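First, one chain by itself in structure tokens, the form predicted alone.
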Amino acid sequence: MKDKQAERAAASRRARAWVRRGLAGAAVCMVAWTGWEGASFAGTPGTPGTVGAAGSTPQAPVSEEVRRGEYLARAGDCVACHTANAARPFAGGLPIVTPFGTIYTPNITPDADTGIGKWTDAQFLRAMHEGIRADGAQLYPAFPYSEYTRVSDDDVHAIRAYLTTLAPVHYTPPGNSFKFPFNQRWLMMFWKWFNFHEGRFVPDSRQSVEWNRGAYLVEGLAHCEECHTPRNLMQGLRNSQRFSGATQARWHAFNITPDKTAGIGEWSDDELVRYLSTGVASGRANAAGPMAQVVEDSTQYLSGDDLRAIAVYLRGVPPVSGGVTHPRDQWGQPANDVMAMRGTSVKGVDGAQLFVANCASCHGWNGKGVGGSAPGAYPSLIHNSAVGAAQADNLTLVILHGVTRHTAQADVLMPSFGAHLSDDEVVALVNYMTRQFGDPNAKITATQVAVLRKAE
């Protein structure tokens, strides 16, 4: 198991390395509005009159759609789950684990026999708003088409346009697994009559331009709900509870309405727009796990204008508590333990001893974190959200597993701990942590340590 574990983060580690590689000229995107009926805009995502991005043909000439269709699936993440082997970018072959089975994603690149490249534009405009395939069956809701019907028919078109100059790669990915009935396609048509609004955006004639700019990408490529949404029992959204947060893959996707408790609604604009620019928002929350990962891959590379547009939506979201009375990112105090151990001897498993040993070297012993607000700096674990959370899954996840995070500000890479440390003694390390920084009533036990070290 570890092996296997092991060699899928190795693959994981390469793919990222090869997006960061082929996506390395798309710091910096400037947006054209041209009115939101096309909710069309410009990039310079690469070197002008190329196509820059991963898997693309180096220096083919490209038109200003290829160009906008690039920056639009950046904004819709589309290599994250399309891309499990570097050798094989967007060939699909990801498994996404539900609570129904196992699925694979599909080959995106133009391929005439195993991806896209037989598809006509009507076909893939379907399977993005209707979540129905090239050969009329029905796609399981893994793949967002429920925010994806939103996205008007001009990006839609772009999107397509860009995935055309990709490099085709003869790749068939691994049938789902999936036991009967959920293996049945054509049962996902009752699935759509309680979970699923076929329709494109309309904006919002009360609201400003930004809000609706916002709301376009929130609730269409950037599909945020499908992670902050808690899901009902047939894994649909619970619309009552929007951006409430969710649990996806033993992480926590946390709250991110504008409750002042619970969410976020005591961050400013400018912190919100760092977050999710660098993955760093000093003294709020450092993204790891699947958010890491959103921002390398996707919301770095959204202009300024954009990522403000997101945070003016997500303010004016109906504000959620869930019960929450303190918030995540407002506990702890810096600890003095190291001054009681000197002259010490270790004495079986200690929390305190274990800190010491194993993060201090980065974190300071008093847990203050080493660079300020930097961006590659060793954040703080007073006043962190991971800390400071009511569950200590995250927390516990990233000691297992550590972070890797590359922006253009700053490579991040806080190492695992799982290959050292036994489930006894990641249990005493995070209640030490939780008790000391973070929220006191947060606390793990070995069992499940257990379950959250076979996690992704």
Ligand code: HEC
Contents of the next structure:
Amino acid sequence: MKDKQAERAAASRRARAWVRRGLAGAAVCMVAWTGWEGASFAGTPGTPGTVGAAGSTPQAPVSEEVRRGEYLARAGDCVACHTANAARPFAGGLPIVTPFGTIYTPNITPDADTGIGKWTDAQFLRAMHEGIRADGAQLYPAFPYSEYTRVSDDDVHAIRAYLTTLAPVHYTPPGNSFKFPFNQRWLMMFWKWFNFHEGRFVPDSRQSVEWNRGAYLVEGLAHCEECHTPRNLMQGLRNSQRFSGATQARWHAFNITPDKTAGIGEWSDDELVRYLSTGVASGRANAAGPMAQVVEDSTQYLSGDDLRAIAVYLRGVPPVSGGVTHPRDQWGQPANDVMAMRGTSVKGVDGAQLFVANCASCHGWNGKGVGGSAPGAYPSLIHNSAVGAAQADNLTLVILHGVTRHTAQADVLMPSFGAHLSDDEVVALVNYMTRQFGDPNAKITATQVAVLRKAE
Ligand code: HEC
Ligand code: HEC
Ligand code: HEC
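With the form predicted alone already on screen, would you show the form predicted in complex with heme C?
The next block holds the full complex; its first chain is the one shown before.
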């Protein structure tokens, strides 16, 4: 139960950031383009057609298309945003809180009244490719159609076929509570004008089949860029800095370009494949924040071939250094503070003491972890990207909120320490850890901790 809550909270966190970005973009456009006000954007109604996989019920033999659709739906991580309650998957209702109000994800089960059971395939296709609802209204970009627009018609139809086999759930999510003018869906036209390029993926014939498959997944369903590429003032993706890192729901989504110092250029393809399928690249990184959810709901289900294709594609994107001079996963020395502490009394708030008292039981007195690279091991804090990052935010978030990640390989749980440690204690602990195990220049303040505490 607790795990599900954590999952939901994480999904909600992710979705929140999406909307915040999207609406900030809309607000900018509104100021610049008030002349558009009053324009009519009613879309053309979709052509009526047959719905999904004809005749499939949960009991019917699963067709090849449905099976493919399930796989693709996982690649697109639909379940993460469209599930608020594990008992009614895909029925929506996940609250996405924004500064402008709250948006609730819609029900995409085949229920005729409250879901998308009555939608035609053409209407579904238009939603995925153009961000337009069955009734012609604009959809908010919290729904990542900016990426899904690249997905082939065949694949979108397969996803629809799969969704049609789900148990219909009769459930109406609460209405959105956007304040004027953000409740005006047509305003999304402005956002789209600047930030949305409708169109299917076009293979590059100079590249290998594998590269093209990777590009199709990364730029399409898997929407990696939405979190890993920084945004411009208009909240559009900065094309010159693709994959060079961005902040996602207060977590730093690291630079994953092939730069050897700032990115993941020193990672082997095997390490990246293992990270995406298990959440662990031993001696480099553990997926703990939004990425843990991506691994859990999405990438762990992708085939080895697809994950390898993703690695091949990422290896080919332009490296971005951003002036970084030391790889984040190459910092740290084992600690021996526990020896120095013998016979001394506890005085004030001391990072080393807090580490020994709270963390050493799992991560070792010296911080070298327990279990090496075995599944479910307690990782070493030396050569770890969260501890060695130039900003201590991810490390602080891990301490405050813990780690939950379920994969076929292991159920990973690190308890959260937010309720046990004061802001000052977290500061002392984090600054001790970055000095000992990470980048000594990375520091956190009590004010920052207070903000990160509210991240969940
Ligand atoms: C990051 C969160 C997120 C992900 C991932 C996501 N969606 Fe959505 N989706 C939304 C939100 C939010 C809306 C509502 C937007 C609005 O009301 O304008 C939405 C709307 C929709 C709609 C329109 C339904 C309606 O009644 O208006 C469809 C269809 C849909 N999503 C299908 C999918 C599919 C299929 C996938 C996976 C391939 C998916 N979504 C993945 C957030 C998400
Ligand atoms: C919802 C946002 C989101 C999406 C989508 C996403 N990531 Fe991430 N990713 C993150 C964040 C945040 C981190 C930082 C670590 C964490 O969350 O624990 C991260 C970390 C990583 C890392 C580890 C880097 C390091 O040095 O620790 C890799 C590799 C990575 N992501 C690759 C990908 C790929 C490939 C995709 C697409 C298949 C992807 N990510 C999609 C948010 C995202
Ligand atoms: C009960 C055991 C346990 C305790 C106690 C514990 N951890 Fe962890 N820690 C884990 C597990 C499990 C993981 C995740 C391993 C994985 O990703 O496979 C983890 C992961 C981490 C990571 C890596 C996160 C990332 O994003 O790469 C850091 C950093 C960390 N712990 C710091 C701490 C600190 C600091 C404390 C003390 C406040 C602490 N841990 C206490 C079990 C523990």
